[in-house]
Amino acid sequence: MSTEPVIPNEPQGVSILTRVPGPASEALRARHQHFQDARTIHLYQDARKSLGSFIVDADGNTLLDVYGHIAAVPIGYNHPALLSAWKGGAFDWAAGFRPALGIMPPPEWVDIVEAISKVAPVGLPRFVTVTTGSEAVENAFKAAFIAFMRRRRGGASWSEDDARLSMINAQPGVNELKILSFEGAFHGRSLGALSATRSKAIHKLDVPAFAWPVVPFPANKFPLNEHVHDNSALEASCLQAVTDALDADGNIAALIVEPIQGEGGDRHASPAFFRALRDLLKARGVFMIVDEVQTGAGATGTFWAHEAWGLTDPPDFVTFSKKMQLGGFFYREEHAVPETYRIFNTYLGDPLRGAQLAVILDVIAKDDLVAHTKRTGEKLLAGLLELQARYPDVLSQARGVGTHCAIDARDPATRDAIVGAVRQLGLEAGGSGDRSIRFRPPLVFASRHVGLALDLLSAAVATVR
């Protein structure tokens, strides 16, 4: 019989003494922005105080958090197995200096590596390690265009001419080199992760961007059994869209692809598009990047999203961040590039990082987290649909795998409306796309906290109708 996780001292329930953000987090925020832009802060967290999957802020109000730091966080707050790992001194080697990983690595960063590798993806033994989701997305792109030169050149290697024109960014054939992603993607801020972003105009706005190719991802209908027909056509729809996209540009080395697309909606197609996806690019020589940064490690009732797709053939890079608290990539074994220094930097990750991470696999591992999560994933859902039922004027679109779950809000206005009054009422939420509101709490979300956020919610949208 299951048992759920349960966090020892964990709040029972919200507590709202104040407004929220109150005005000791107001006051923070005025400190703050003399210095950095501190206007996108939803509160000033306290950080020892908050437990499980509870906030406590600054003001001593406590939330319900179903947005973990953007889904951030793994195993909730203050899980005891890593105050018990600080406080025994098992992160003491990390603390007197952050060390070049790929120079000098204290020995125990060999025991996190075997640790991370048991969470490898099937048919992707080997990875990299480094600090944020962008970062694993440009090294991936990196990798991915290494390996589609080096088979373009027959296996050989570059030529003195290569070399030299190179250094004056003009390399042939190199810079007409492309990587396809999807209409409401996002894969991260820095340059080339952002010419691959496709979700939001801020985030692109005054910023060069490569001449990079995008096609449409499929807007399907939820729930996805109920709406096959329609769905089918839309999915067929957008790979013959990549398909023609191949077939204009012979220098597309890759396709990049989230499961959920997190910034862009919550949309997420079936497991037969990816398949039918994954056949196509094989078939013409692309390499397949599935963007593991939002949806890895458990959130979604498989440690990897891409477990559920049933593919018969691995992808060719994985990216991961967030709940990992590294960043990172994960490869097959003939992407590996044969030369050193190619794919490398100063860090290659944080070594603290990635010892709480090892704590965290473990706790995963022993707690049952993955599976427990799905469970726990399919009462959130539950949930939702009810709601959406039960205010069919205001909410519709009820979706999700595991915990990472969605629900529209009829109009923009409408769901920023709920988002900040379910804030008022005790539970941390966030928006997707434009909108939809967005679910991501940490494995240790249990039956408990879906009634709770649920009611929440609930009374949410009552205030709003």
Second form
2 protein chains.
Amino acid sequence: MSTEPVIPNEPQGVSILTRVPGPASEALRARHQHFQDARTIHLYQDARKSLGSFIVDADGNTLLDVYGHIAAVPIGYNHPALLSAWKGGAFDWAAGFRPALGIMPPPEWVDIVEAISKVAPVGLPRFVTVTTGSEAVENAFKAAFIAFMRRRRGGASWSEDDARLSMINAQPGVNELKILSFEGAFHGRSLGALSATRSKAIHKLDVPAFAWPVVPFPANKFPLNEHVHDNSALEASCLQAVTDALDADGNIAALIVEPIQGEGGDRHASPAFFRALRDLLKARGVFMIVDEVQTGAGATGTFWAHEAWGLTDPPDFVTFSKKMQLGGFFYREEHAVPETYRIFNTYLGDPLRGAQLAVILDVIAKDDLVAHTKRTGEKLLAGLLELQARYPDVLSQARGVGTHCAIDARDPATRDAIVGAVRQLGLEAGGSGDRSIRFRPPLVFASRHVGLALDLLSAAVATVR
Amino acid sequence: MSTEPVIPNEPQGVSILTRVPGPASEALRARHQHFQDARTIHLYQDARKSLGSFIVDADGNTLLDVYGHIAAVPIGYNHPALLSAWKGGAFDWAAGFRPALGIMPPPEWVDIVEAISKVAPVGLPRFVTVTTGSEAVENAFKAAFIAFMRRRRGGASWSEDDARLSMINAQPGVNELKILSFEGAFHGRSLGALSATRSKAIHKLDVPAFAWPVVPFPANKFPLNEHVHDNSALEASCLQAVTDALDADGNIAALIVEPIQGEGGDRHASPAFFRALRDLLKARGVFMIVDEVQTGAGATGTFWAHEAWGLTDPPDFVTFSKKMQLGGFFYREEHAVPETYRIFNTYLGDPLRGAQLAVILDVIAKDDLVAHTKRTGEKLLAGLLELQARYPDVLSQARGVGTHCAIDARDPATRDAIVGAVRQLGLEAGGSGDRSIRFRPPLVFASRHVGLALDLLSAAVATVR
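Provide the structure of the form predicted in complex with a further copy of the same chain, given the form predicted on its own shown above.
Starting with the chain above, the whole complex follows.
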């Protein structure tokens, strides 16, 4: 279709010459393993030869990619706009040192900030930049705690006792503050973020956590029209659980929620659930943090997934990273911290990644890639539904918003077998939760890729039935 | 001197045309402030025109820099080796996307890892890369907790109860684990790192913290030969405080310590103190984390500051960031985590910053910049001692290792006045603690810069007496 984005010279299809990973990747892993844990690496990617939605690996294999470096590739590999900006010198000013952006940023950083501001969610015009999703979440938590305590003091400043006792981690009332999160949630891995993460035990074992509460998440069953009653009863009971948690503890400063649970297994709730959640939190004076690290930057068919909910009042904080190339959070004007240096660190992001992001955002806007992704997602989901109709003994629960799709295998072992088998056929896919296959392709993923991905997946499923 | 590093075309001196920050910087700040908190910004730096140890700002002012973006500039601005690598295409492979390094790194990443391994501290051959100092510390804590719990279980795996209860932040015995840190310490600002940070209340107020203990740090008084008795008594009492803390709580998994307290006011302890501390921790089975985020990468005249201590047994973990351009920690072989995905995140660093680091490390080695910095530091310290002898009513406590130096003003207001006044004369300096002026120049800082910095500082002090 002529309106679809085209990356010149993108491979027409996959080409598998060796096992994946092949001998060249394994030789690299052996060198790598001397110094770092390289066991998790799927393959070593030829960064120059990869193009568009296709990975070329160190062995010369060409794979179609629907995993996107864990949802972190916005406009595919080596997009011509990104390369020509690089080669044309657009980033040269960033070549000579890495600045502390809160102390002495270059003037170009202000241009980048203005470019990022153009994708600010409605109602959240201001933002802090950091480097990763975990740091985004940690700093949004801090901003929420600071705003909560300021309100609790009636806008007054802290006392001398507060200041003195904070130094021994004992400021009165503060250690009781909590973040409420959902079962299955993933919000990062540093100690604060990890205390709100509820995805898998392997992420949390042996690491001290704050005694923060958790409530069930209303993972909808699909197809929706066959589960209307169950889904709506589940959403009501989860809202009740949030209400009960807030009733039980007046120290919950904020709730954090992903628009679609990513690591937790692509679990979806309805826009109506999120609207009711927003209203409930607002009525209770509890801040709402929407964690868009995995869902943000267009993959769901709106730039931010929460835009599709039709909220009457915007969230308090929205976190981002992954496709955005650096981390950060947007916030409502009223949550600006009056005092300096409370939300601060040395780097506060990375101007080089920010400069690339500005080019990426320009491509997304000019090529209308968010609307394109919405259309592509409809085709992908239709294909997944067809696939599960063909293999009802293996596949179920096809679901998605935009290209942010998933499908379940009948059990964890089958899921792992499919992901393993399809890689050998030329499709790089990833799991989420215990039995889901997730799709996180870049925004340049188009109809031709959908067809190829579905063909490869179908062939892999046939081998594991 | 012919053996000193020379950056061709580096300015011969400072040149101040406007107030600093001038009207161009203030106009940028006004634009910037619409979207981010720009109040902390000293000036907007012309990233292309800055060279070597000299900043050129948006108003065309040329300042000598001894602050180095809070100690984060390793080889000065726009070092020719860095620019020629950039222009020569050495980083082009990194231009087209930002990878998840634990999933599909490019082959070039293995070269970078090998380059970093050449500066691994003795006894800590393996390392994890992340993006910032806070993430470095958070992940070192996690690695320490994991190793501690593995040992406590006698090497056995966790139980099903452990796994189940970890999901509600209640794994038996784990939330009691603690990190011991020192008064005045700065280890970062995310919730775990911040629980060990003890620098200033403004960093900690209103943010929940783990109930971790703190012990006094034996900040030596200078000159050392006039305070031998006091310093040695203070170090003994601080070691006793560590002993008492370990006696009082069997759940302390690790102690974290900076070789020189940075944010806390450039507070120094002796090598003998650190040797005794290491022995004490080893005897108790408590891990030692040396936080070299601010001291690492050569500024103290050894590549890692802790190398100067003469430890008989290396630390367990050593964190880094700032001059290293990305974050991470080195660890002893025996602390490798048997299971995958426990110390993990999406980016695991940044290959582009890593590629620049490899060039930087090459320059440091070829130009012998660590030895050079040791020599330069002796000149700088001698000059500071001379300065305090000239202005004994204003300055005291000149101290330093390498060029990682500081001097105290008589009170906080005088310190702020000096730092403010000297910027108007053309020296970008920063404070640490409540009354110290800190020196964090790049490793290319040389005799000619020392003389100029001291002249400017002297002139500024004269104006505030």
